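Take a look at this single chain, the form predicted on its own, given in C-alpha cells.
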Amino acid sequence: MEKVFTRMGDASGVWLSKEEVRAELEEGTNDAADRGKIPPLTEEELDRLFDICTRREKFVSVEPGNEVVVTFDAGTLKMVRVGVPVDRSQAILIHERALGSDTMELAHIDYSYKQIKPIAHDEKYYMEQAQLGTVIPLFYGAMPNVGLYTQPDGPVPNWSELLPMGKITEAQAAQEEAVEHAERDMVYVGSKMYEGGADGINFDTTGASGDADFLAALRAIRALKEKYPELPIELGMAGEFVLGMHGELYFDGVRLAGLYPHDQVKLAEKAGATIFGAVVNTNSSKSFPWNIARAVTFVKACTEAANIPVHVNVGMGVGAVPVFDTPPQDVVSRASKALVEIGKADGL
C-alpha cells in the first residue's frame, strides 16, 4: 500500500496511506461543517484538495494566476524572533528589497495598542522615517488585548477571577469598562499613527480575551473609519470563535459570542475593515490532511460571505499550518495553496 508523507498538527512527520489522507480530508470537512453549520467541501473540492495533499513534491506553489497579496502581523518582530539581530527599518527594507514583500507593517515589542499609547508619539516619529526610505505599503499594528485593562496592572477588576466567584455581573461590568479603554486607546495610537503617514491599520489577533475583545476593535475601527474614511484597516482574528467571557455584548444589533468567520467578516465590514483576516485553529492532536479540510471549509464559507479581502491568518498554530515556532514549508506551502485556489482567499 502506498505511503504518503505528512504531518501532524504539531508538525511532527507521520505516512499515511492515500485511503487514510482521503478519510482525514473528509472527516475534517464534516467537522467544520458540523460546528459553523456551513456546507462542507463538495467531491471535485475534496478531489483537488486530496491531490494537493499527496503531491510527492517537498514545495507546492499556485498556478501562475493566482497569486495573492500578503500582508504581515507584527512584521517588524520576526526577523529577532528567527534570531536575526536587525533593527526595525532593517527588517522592513529587508522585507521590501530582499524578499520582495507586498506590503510590511511596522510593530514595537510591547504589541499591544494599551502599552503603545504611552509611547504613541515616539512611534509616529518612527513611522514617519520609515515612511520616507520605503515604497510598499507600511502598516502600524498591535492588538486590542482587553485583557491588559484588568487589575493590578489596568484600572477594572479582572473577570478572571470574578468568574470562578461567580460573580458574573461584576465580570460583565469590568468588561464592557475595559472595552471604553480600550477603543479610546486604539483611535488615539491609530490616529497618530494615521498622522505619521501610516498606509493603513492592523488590529492583529482581535478576540484573545473574547467578545469584549472583539466589540473594542469593531467599534474602534468604526470611530477611526468616521474620521478618516480613506484609512485601510485590517482586521486579524486571535481564533476561529469569538468566545463568549461576557456572553451578552452585541454590535449592530448581533450577539458576537460564538461567531464563526463568516459571520465575524460579516461584521466587520459594517464596522468599517477593509481587510479581514480569518483564523481557523490548528488542532496539533490531528494530522495536516484533517487539519487543511477543516481550514479551507470555514475559509470558503468566509470568503462566499465577504464583501471585502479575506486574508486568512498562515502562520504557528492557524490555518493548518502546524504549532511549530519554525513551521515546515512542506505543510505551510500545501496550505497556502489550498486556502487559496480551493478556499478563495484574496490574500495570506
Partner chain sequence: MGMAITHAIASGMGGMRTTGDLVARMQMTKGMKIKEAKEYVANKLGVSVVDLANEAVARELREELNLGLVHELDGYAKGMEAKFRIAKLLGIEIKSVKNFIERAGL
Given for the second form:
Amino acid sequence: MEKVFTRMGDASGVWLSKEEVRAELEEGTNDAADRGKIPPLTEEELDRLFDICTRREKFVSVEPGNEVVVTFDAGTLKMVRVGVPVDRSQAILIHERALGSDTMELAHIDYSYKQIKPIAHDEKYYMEQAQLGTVIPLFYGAMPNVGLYTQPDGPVPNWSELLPMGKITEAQAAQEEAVEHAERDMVYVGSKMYEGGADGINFDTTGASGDADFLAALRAIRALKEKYPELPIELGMAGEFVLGMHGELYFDGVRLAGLYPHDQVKLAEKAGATIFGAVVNTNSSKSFPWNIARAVTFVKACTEAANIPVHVNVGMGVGAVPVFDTPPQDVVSRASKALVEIGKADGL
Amino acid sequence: MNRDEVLANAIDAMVNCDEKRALEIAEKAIAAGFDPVDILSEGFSVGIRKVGDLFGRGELFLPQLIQSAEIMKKVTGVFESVMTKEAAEKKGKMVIATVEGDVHDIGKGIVISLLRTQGIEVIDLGRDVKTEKIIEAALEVDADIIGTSALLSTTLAGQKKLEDELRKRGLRDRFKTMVGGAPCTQRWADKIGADAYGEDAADAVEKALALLGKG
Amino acid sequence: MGMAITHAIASGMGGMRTTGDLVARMQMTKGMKIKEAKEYVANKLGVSVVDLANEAVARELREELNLGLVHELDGYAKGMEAKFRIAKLLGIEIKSVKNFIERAGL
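Please move on to the form predicted in complex with its partner chain, as the form predicted on its own is already shown.
Expanding to the full complex; the earlier chain stays at the top.
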C-alpha cells in the first residue's frame, strides 16, 4: 500500500496510507464541527485538502492570483529572537527590502501594553523615525496581557491564586478591575503610536489571560475608534476559544467565555477592528492532516461570518503549524495554501 | 433510585454545579446502603472529569470548574464519614511544578484542581521551579508521582532534565513521573523516559490514577 | 523567522517586490477583504488582479509611478517620498504622511 509522508503536530515525521490520511482529515473536520457547532468541510473541500496533503512536492504554494497579505506579529522581535543583533529600524528594512513582507510591525521586547506605557514617548519617537524611511505599512503591536495587572506585578489581587482557594467572587472582581487598568493603558499607548504615525495598532495574542483579556481589548478598540475613527486596528487572538477565567463577562450583551473564531470575529467587528487574527490551536499529538482539516474548518466558518478581513495566525503551534521551533516547510507551506484556498483567509 | 440512576444523577449534578442536589444524592445513596466508594468513583468523579472535558472544549468555564471541585470536596466529606478508614485514605501523593524558566501555570492549576477531587494529595511547587527543588520536595514529602508542566518548546527540556537528574541520583525508580503542556506529546514522554503523558486535565487524572494503580 | 518566510513565499503578495504593501493598505484603511482590496488596487493601477503579484509587471509600474523600489534606489522616491505618492494613488490617508505635511509646514 502506498504511503504518504506527513508529520505529527510536534513536527515528527510519519508515513500514512492514503486511507489513513483521508480518515484523519474527516476526523479533524468533524472535531472542529462538533466543538464549534459549525458545518464540517464538504466532500469537495476534503478532496482538495487530501490533494494538498498527499502531493509529492516538498513545498507547495497558492495558485497565481490567490496570494494574500501577510502581517508579522511581534515583527521586529523576531530577528533578535533568532540571535541576529540588528536594531529595530534595520529589522523593518530587512523585511521591507529583502524579505518581501507586505507589512511589518514595530514592537518592544517587553511585548505588553502595560510595560510600554512608561516608555510610550520613546516608542512614539521610534515610530516617527521609522516611518520616515519605510514604505510598507508599519503596525505598532503588543499584547493586552491582563495577567500583568495582578499582584505582585500589578495592583489587583491575583485570580490565579484566588480561584484554587475557591474564592470565585473575589477572583472575578479582580479580573473586572484589571480590565479597567488594561483598557486605559491600551488606549493610552495606542493613541500615542497612532499620533506618531503608526499605520495600524495590533492587539496581539488577545485572550491569553482569558475572557477579561478579550474584553479589555474589545473595549480599548471601541474607545480608540471613537477617538480616531480612521485608525486601522488588528485584533489577533491567543487561542481558538476564549478561556473562561471569569466566565460572566459580556461585550454588547454577548458572553465572551467559550466563543470560537466565527463568533469572536463578530465582536471584533462590533468593537471596530479592521482586521481579525483568527487562531486555531495545533494538537501536538495529532497528525498534520487532522490538524489542518480542523483549522480549515474553523477558519472557513470564520471568514464566512466576517465582514472584515481575516488574517489567520500561522505561527508555531497554531493554524496546523507544528509545535516546534523550526517548523518544517513541507507542512507549513501546505497549511498556508489550505488556509488561503479552502479556508478563504484574507491574509496570514 | 437504583445504582445506575444514582450514578447518572451524581454526574448530572456535578456537570450542572448543583451543590444542593449533589449533597442530597450523596445522603440518599448512603441511606439506601450503596457502596460509598463505588458512588464516588463511578458517579461524582466521572462527573467532575466530564466538567474538565467540557472546560477543555470551552463549554464550561473556570469558575464552574472550581465550583465543581468545591462541591466534590463536600460530597467526599459526606461519604468519608461512612467509609472505612482504608477506603477514605488518600490514593497517593503527587508533587507538581512548572519547569524552570517557564511561568505558565493556568493549565497546571486546572490539573491540580481535578487531581485533588480524585483523592490525590497534590503538593503544588508553583512555576519556574528548579529541577533540584522538585526532587528535594518529592523526597521530603515522599511523593508517589512527580508531575511537570511546560508550555514552551524552549522549556520542554526541563522535563528531560528531571528524568536525567533522577537517574543520575539513582532515584528514578523511587517515583513515577508525568509530563504535560502544549508542546508535550506521548512521543516526548517516551523519548525522555517519563512514565505518563497527560494530554489535558481529564487525561492527566486518568493517567495519575493508573500510575497509582487506582485507575 | 524561516516559518514566516515560508508563508510569505507560499501565499504572500510579495511586498514591495510586487504590490503587496498597496493591497495591505486597502485592507487596513478600508477593512476590505482580499478580493475587494485586490480589485481596488488593480483598478487604480490598470492591471489584472493576477498581475498584482507578478514581479515583472509590478516592477515597471512601481518605477513608472515612483511608488518605491527595492533596487536601483538612486533618484527614485524612498520612504516618506514614496508614501506621498501611494496615498495619492490609492485615495487614502496615511497618518505619517499627514504628520509630515503638518510638521514640515507644507
